[in-house]
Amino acid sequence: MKAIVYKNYGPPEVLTVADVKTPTPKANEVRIRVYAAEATKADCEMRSFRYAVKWFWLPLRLAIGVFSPRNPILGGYLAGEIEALGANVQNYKVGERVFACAKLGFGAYGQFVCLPADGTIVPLPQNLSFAQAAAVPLGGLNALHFLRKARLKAGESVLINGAGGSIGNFAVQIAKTWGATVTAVDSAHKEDILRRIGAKHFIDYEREDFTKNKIRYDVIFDMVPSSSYSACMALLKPNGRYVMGNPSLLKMLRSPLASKFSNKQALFAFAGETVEELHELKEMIEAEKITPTVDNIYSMSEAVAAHYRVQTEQRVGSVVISMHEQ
């Protein structure tokens, strides 16, 4: 098979096309044949290995490679078709649609993936396409994970620090379809898409800074690392919520002592990536309640620019590199 891969760290030029090997699934594992990826913030912080969180460098340099990457091929949200069974597997068939999470696996940037038939692996939802599918399951899980951290409420506002990222840009519709009133906060060129998918208020983060404002909020969900933990939580209204998304490791320690000394509380846990997580978003999108923004699509061969456009965060929703013609 044919796989984008990188054999050591740096910039998106690192990235070839290559064949490799095609797995086969073990006992207890499926293969699908890869139609779309999303390109993540994620891989392009694991292809450069530069991160805006710091605190996770030396364990991560040690979990995946101190010299170079152990697994070369990159990506953990796919779309695709199921196109082969372990032995032990019962509950898919062969040619059942699907999206799904690598996780740490890795491996979506490859035409075929061998994943755990108990992983989060879900039908592909009837009224997306498998590339619009492939822009679900990071954006779509994180946000969901983050808001019910927060336990936001129909009535309740909501300012998202970040919004026009992946997380961001599902987490803005979700508050919107559990009634909760969304400000926005990204660059000026999103503006339009954000207010479209249920941003009531916008803020120009290049031109105002939202910690210097009177509004008050009942939840600030915050994807943005570099972000003031204090002046955050005194936008909070009493017994608000900030929710961090990429918290740095001060964040981390500051944290448990928000709800000791105040009626407000700061909040972090990383995503599971639950099946169920993932069957109620594909419930939500069925229902038209959400749904993928697709920033633009890619080649294989493409993959360099498509890690640009990510990085350089021009884009307006997800970029996603198509595996396969279809």
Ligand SMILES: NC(=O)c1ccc[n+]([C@@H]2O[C@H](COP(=O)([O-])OP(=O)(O)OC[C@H]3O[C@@H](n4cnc5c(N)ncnc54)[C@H](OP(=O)(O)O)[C@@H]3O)[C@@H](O)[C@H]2O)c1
The other form holds:
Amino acid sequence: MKAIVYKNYGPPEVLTVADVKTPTPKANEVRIRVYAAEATKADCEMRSFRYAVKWFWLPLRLAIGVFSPRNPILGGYLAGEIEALGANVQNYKVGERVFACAKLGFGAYGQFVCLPADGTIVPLPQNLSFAQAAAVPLGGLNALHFLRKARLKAGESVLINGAGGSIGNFAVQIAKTWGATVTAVDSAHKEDILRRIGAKHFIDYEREDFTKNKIRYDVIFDMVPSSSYSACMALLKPNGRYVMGNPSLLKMLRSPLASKFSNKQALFAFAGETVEELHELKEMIEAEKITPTVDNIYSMSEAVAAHYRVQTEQRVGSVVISMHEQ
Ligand SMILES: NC(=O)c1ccc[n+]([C@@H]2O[C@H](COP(=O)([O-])OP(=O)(O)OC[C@H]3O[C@@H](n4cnc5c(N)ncnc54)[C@H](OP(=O)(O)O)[C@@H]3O)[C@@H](O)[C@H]2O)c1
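Let's compare: the form predicted alone is above, so bring in the form predicted together with the ligand.
And the full complex, kicking off with our chain again.
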């Protein structure tokens, strides 16, 4: 099969298309023919090994490869078709159309990937193409996880900082669907789309610092590692929750104190990206409550351009790589 591979950490140019061995499913795995994979901020961070949150560096480098990446095929989120079954797999049929998370196994930048049959694999939503469906799991699962963690309720107000990214895009839609009033913070060229998908208010972070406003929120969902912890906590209403998608070590250490010494909470936790949550997203998509935003679709040979598009942040929505002609 063909795969987009990287043999060294570095700029997008380290990505090349190569012929590699097609993986063979183990007894409890399925092999998926990947039609589309999302190119994510996390893929760019893994490729370059540049992390805004510094405490990630050492444990991740040990896990991923000290001198060069141990697994040369990136990609955690995909849509495709079940193509082969391991000996013990009974819950899938060859030909089923699915969307899925590869989690820390990665491999979605290959034309075929093997995933555990009990992993996060769900039938493709009926109203989405493969490219649209590949844009769902990262943003959708993380947004759902963090907004649940925040216990966001109808009638509450939520500020989403970094609302124009993969996670923020879904967070805006899910929060709106749950009956919350959404304030989206991002750069100016994302205002139209963010208002269209559910933001009532918009703040351009390059022109205005939301922490200087007098408005208070029930929930702040923050994707931006450089935000001020104390300024965000001060903006919460009584019983407010500050949910951090990308916390620094200091913010993590400070967060338990908030609930001890105030009526506010600071929360973080990595998303489990569970199959139940992906089923829930599928239902919301089929009920037309939420929908993915695809910025652009690139071919495998355009992987370098796809990564530049993601890391320079000009995109509006998700960048998708098409892995097979359909
Ligand atoms: N905790 C977890 O489980 C988990 C899981 C996945 C991802 N993450 C992390 O969460 C973060 C968000 O992920 P993502 O995939 O949604 O990233 P993304 O698609 O790159 O979105 C980030 C958004 O934030 C905007 N932004 C940048 N600086 C900002 C600022 N100062 N104020 C407001 N908005 C700003 C960016 O827009 P412009 O640059 O155009 O301004 C972009 O729209 C990433 O750093 C990722 O590594 C965490």
